[in-house]
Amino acid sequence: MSKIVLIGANHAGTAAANTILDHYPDAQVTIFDRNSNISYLGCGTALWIGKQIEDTSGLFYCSAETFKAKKAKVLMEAQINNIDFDQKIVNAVDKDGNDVSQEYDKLILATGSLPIMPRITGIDLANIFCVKLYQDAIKINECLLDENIKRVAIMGAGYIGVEIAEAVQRRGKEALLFDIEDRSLASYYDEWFTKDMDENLAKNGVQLHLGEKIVEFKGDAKVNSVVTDKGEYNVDMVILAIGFRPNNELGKDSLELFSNGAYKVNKRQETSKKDVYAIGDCATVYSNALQATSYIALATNAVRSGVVAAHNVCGTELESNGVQGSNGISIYGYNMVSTGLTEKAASLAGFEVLSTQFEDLQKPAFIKNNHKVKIKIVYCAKTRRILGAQIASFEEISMAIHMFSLAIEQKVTIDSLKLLDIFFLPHFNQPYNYITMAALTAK
């Protein structure tokens, strides 16, 4: 009977654990996690804080009891002291303070990521919060219940920061959104798209402070202002949303690391040390757009990596297809989706880049309740291979991005889309729809 130790019951760890327990009942599985809960869907934090959903009960999809019912040994609120990779032993302390030593045949590291904490004077003041765990959501919500909290600074205008800014504004507070970049969502979309999101945010009351660098938090016991390179602003609360870093503490001195500190893995999720696997946000991925190892921290990537590792750990060889980093956001009803590389990212990666873009109504002009759609397709000038795509509209356009995700994985060229069989019906689209037209007008 194979002894499998899983460290971390986050999305990746949960996927790995369930795959092993459901498909390989003879495996002896021990699960360690330092948290008190399992499987919190952080993507729902902003929805709950903004009161777009009533409670958090639906944001959990698994539990320690579920794993125990499947015969796993589960130690919640356990702290891992160290791992002896040579002797294959995990040393930990359980929630009651007892020392625990667990041998393993195979080890899966699902230690996730940690919020990036900026080295800024005043970072330790009260009413400054990170956004990551369920406990963080509880603290933020409790603070917003205070009638004295009127102005909230959000540091970071990526996906989480923009979503939190919307949530804070929906709670009747003033939301001040800061980012060193001069536009929101700069890592995911080119400027043609982000200018629309910035206008959308401003129109709905979010105060944009883009192109500003926060250099200090001021206050006595609690924060009462943020200082940037352009001014000082009175605030009652700060929410940090500037990104995450891989949590590599347990293996950074023993395993090969990627440039950002993530555990470097192959397509079977194997690390540089035999019988040790890494999954989720602590590990690398293979980018089909770049055709190279990369780091893309998304829950979808985490779940797939957990499934792949689980089968390999149990003797069934399985390789990842690689990823495109497909993602999306919906703010005040404006929907944006992307996959692969932006034009800027592709250029920075060394590609000779071309792009094509198109804007038109989703449906024929005679249809009421009809909104415009923007699309941009990024491709390699030499090979014509599609490298990325971005789509945005007040219409529901999200499913179209999945086609582009598959196109990147399968190395489809921009020319292959020009005469692609795409159906037409006025209820849904136009006969010469935006995908067809973008491809036809490509250089």
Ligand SMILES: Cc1cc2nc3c(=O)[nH]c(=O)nc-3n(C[C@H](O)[C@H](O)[C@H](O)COP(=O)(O)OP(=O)(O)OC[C@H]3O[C@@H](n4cnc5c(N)ncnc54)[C@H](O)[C@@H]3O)c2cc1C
The other form holds:
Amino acid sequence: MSKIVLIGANHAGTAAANTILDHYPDAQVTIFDRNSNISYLGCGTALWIGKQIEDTSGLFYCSAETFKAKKAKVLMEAQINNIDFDQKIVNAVDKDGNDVSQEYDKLILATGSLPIMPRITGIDLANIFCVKLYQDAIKINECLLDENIKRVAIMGAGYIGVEIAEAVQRRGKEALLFDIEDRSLASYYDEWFTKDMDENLAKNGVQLHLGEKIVEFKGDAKVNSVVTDKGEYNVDMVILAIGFRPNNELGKDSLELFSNGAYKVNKRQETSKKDVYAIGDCATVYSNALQATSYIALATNAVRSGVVAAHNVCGTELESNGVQGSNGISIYGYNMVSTGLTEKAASLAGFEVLSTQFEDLQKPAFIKNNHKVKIKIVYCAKTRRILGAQIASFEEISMAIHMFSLAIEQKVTIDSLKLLDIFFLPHFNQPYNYITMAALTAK
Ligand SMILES: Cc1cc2nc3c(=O)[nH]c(=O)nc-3n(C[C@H](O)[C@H](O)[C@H](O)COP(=O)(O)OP(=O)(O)OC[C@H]3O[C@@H](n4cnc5c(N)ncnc54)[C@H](O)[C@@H]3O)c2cc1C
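The form predicted in complex with this ligand, contrasted with the form predicted on its own above:
Full assembly next; the chain just shown is listed first.
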């Protein structure tokens, strides 16, 4: 029986553990996690902070007890401090402060990512929070309960910062959203889309400070202002959302790393060292849009990589399909979804890029309850291969993006979409579907 050690039991680790325990009952699995909880859905933080859901109980889908019931050995609040990759032993300190060593035949690293902390003066002041763990959500919520907290700065207008800004505003506080980029969601959407999101945020009361760099936090013990390259703003609280870095602490000196420090893995999730696998936010992904190794930290990728690693570890060969980085966001009812590369990202990656875009009502004009939809498809000018797509509307349009995800994975060209069989029913869409129209009008 193979001894399998898993370090980290959040989304990636939980998927790996459940796959092994459900499919390979003879495996001896030991799971370590330094946290006291697992499987917290961070996507629920903003919904809970903004009081769009009542409590956090539904935000967990697994527990240490689930693994124990499936005969795994589980050590929670146990921090792995080092790994002897030659002797195949991991060394931990358990909950009670005891040293624990565990041998392995196969090791899965699922140590995830850590919030990037800006190295600026005042970062250690009280009432400055990051957003990652359940514990962070609790602290942010407690702080917002204080009536003296009236103005909150959110640093970073990526998807987490934008969601938290909405949540803070919904709590009746002033939300000031800062980003060095001159638009929100700049990594996921081109300007045609982000200008609508910026308008949507501003219309609903979020104060936008885009194209503005925070350089200092000021205060006595507690933060009381943020200083930017354009001014100084009194605030009572700061929420940091400037991104995540792979947590490579345990293997950074022994394993091959990607440019951002993530463990470099192949499509079987194998690292550069035999019998050592890495999954989730601590590892690279294969981007089908780029046709190259990349880094995209998402729970969806984490879960799939956990399943792939689990089967390979247990002797069933399985390769990842690669990923497109499909993502979505819904702010004050405005829905945006994207997959693959934006036009800007594709250009930066060296593609000769073309794009086609189209805007129309979702349903025929005779249907009253109806909103506009925007679509943009990005493709390679030389090969015509689809590289990315973005769709936005107050309508529920999210499912359409999955087709583009598959198209990118399968290297479909823009021309294949022109006469694709797309159904029509006025309850759902128009006879000249916006996907067809965007494809037909492509250069
Ligand atoms: C606010 C927020 C909202 C998000 N929303 C979405 C969303 O809507 N959709 C989406 O797809 N993704 C979303 N994400 C991203 C998603 O949460 C991450 O991609 C996902 O958590 C990655 O899972 P992971 O298991 O690889 O890593 P992590 O979640 O980082 O887990 C790593 C685990 O390893 C443990 N660990 C680390 N080091 C050690 C050690 N030395 N010893 C023992 N244990 C250790 C940690 O305690 C932790 O439990 C969101 C993230 C946040 C923060």
